[in-house]
Amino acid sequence: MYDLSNKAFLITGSTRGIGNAIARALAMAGATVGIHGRTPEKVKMACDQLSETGKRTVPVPGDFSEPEVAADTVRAFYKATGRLDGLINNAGIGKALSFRGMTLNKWRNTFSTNLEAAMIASREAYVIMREKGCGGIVNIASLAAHGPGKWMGADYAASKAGLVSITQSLAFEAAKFGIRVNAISPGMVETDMTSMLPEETKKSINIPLGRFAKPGEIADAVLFLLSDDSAYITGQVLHIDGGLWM
């Protein structure tokens, strides 16, 4: 449906989930794709799945919970491709925990790598795309930052919040570099996270829609996000959540 030949895209935590799912539906549609995770290890796991279907991938392992690591990762896939066309920033941890179990510590380790890599990735990013005139960057938000933590902690919550601030004020400022910027904001997921949930909890969410979403239905969106079908589209979060929201 997209022809992405010749485009080069980063995905933050993309060696599982939803950022693997954008991966490989970027590859699919003819992109190089950057692979990045924690480990090393794991990022070379996910690069030769996605190179036993002749697809060009670029591993870039960091630890985000440094932040200023995000700027060399950017700079690293800049460097080995010499191009940046798109910014996936799906990186995030996240853990239930109460507001009264809540530390300084963990409200910041959250921050750090939910909201801070996030920030410092977009900049280089941004950086970069100026000089080209176009672009887009899109963050995996979370239906946490648009009310309460229900299913997360407020930590969580609030780092999600921070990240569709930054999309728009992003957005508003890049836009006369021809550069876009746009969020997505799943529900809930098929995901290693989710699937710790027992059925009885899943059933009692109340989709509208009835299921989970699979990760390729949110890759799905990233794509028409970066794609040229969405040239007119800047600053705006798109609900991806089964109707849940409602």
Ligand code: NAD
Given for the second form:
Amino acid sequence: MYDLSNKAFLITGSTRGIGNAIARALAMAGATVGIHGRTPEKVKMACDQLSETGKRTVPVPGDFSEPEVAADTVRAFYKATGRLDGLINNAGIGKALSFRGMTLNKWRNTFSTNLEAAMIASREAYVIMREKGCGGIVNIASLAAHGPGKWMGADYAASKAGLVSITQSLAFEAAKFGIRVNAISPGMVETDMTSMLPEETKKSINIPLGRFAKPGEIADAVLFLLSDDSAYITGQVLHIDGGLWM
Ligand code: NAD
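Could the form predicted in complex with this ligand be given as well, to go with the form predicted alone?
Below is the entire complex, every chain and molecule, led by the chain shown above.
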């Protein structure tokens, strides 16, 4: 549906789950994709799998529990491809954590990966995109950004609320340079992150459409938000949740 040949996109946290589905969808549309994850081994494995389809992949590993690493990741991708048409801030962690058990260390660890690394990566991408006068950023937030952290902790919910906030701040500043910034708030998606939830909890989540999303259903929306079909959309948060928020 979309032709993204000659374009290059960096997807953080793309060794598996939603990020991997986004990378696959962008690659299928012809783009060069930057595959990122914590360890070089897993990044290489994900690149090899995608390369089998004949697509160009660029491995850019980096541990975002040190947020400054995100700047190196963006620069390494840009150096390898000479382009940066889009950045998808998808890397994230989340655990069901009670408020009582929250420590400052756990809080900061979640913030480093989910929010601070995304901020650093966005800043770096923004600098590159400003020079070119175009580009798109999509942040993968969460339903938890808009209410309580019901299934993940307060650390997770607060980090995702922050991600929605920087989506809007950057969208506002970057619009005059032709750069669009949007977010997606998925509800429940079938990935490793949700597989750890007890079956009882999963069943108790009353999703109006009656099922969890497939990772590809989030990827489809990312493609739209990075394409010219959404040229007049910026600073928005798209809920993809089977009606759960409603
Ligand atoms: P996942 O656990 O399957 O994948 C997470 C990805 O992030 C992996 O590639 C992992 O390598 C990377 N990552 C995690 N910590 C990292 C670190 N310190 N440094 C570098 N990379 C790191 O998760 P997922 O379910 O695919 O989630 C992807 C994004 O979507 C996350 O931001 C998550 O919060 C968000 N989200 C997921 C759901 C869901 O139901 N699965 C719902 C709402 C939002």
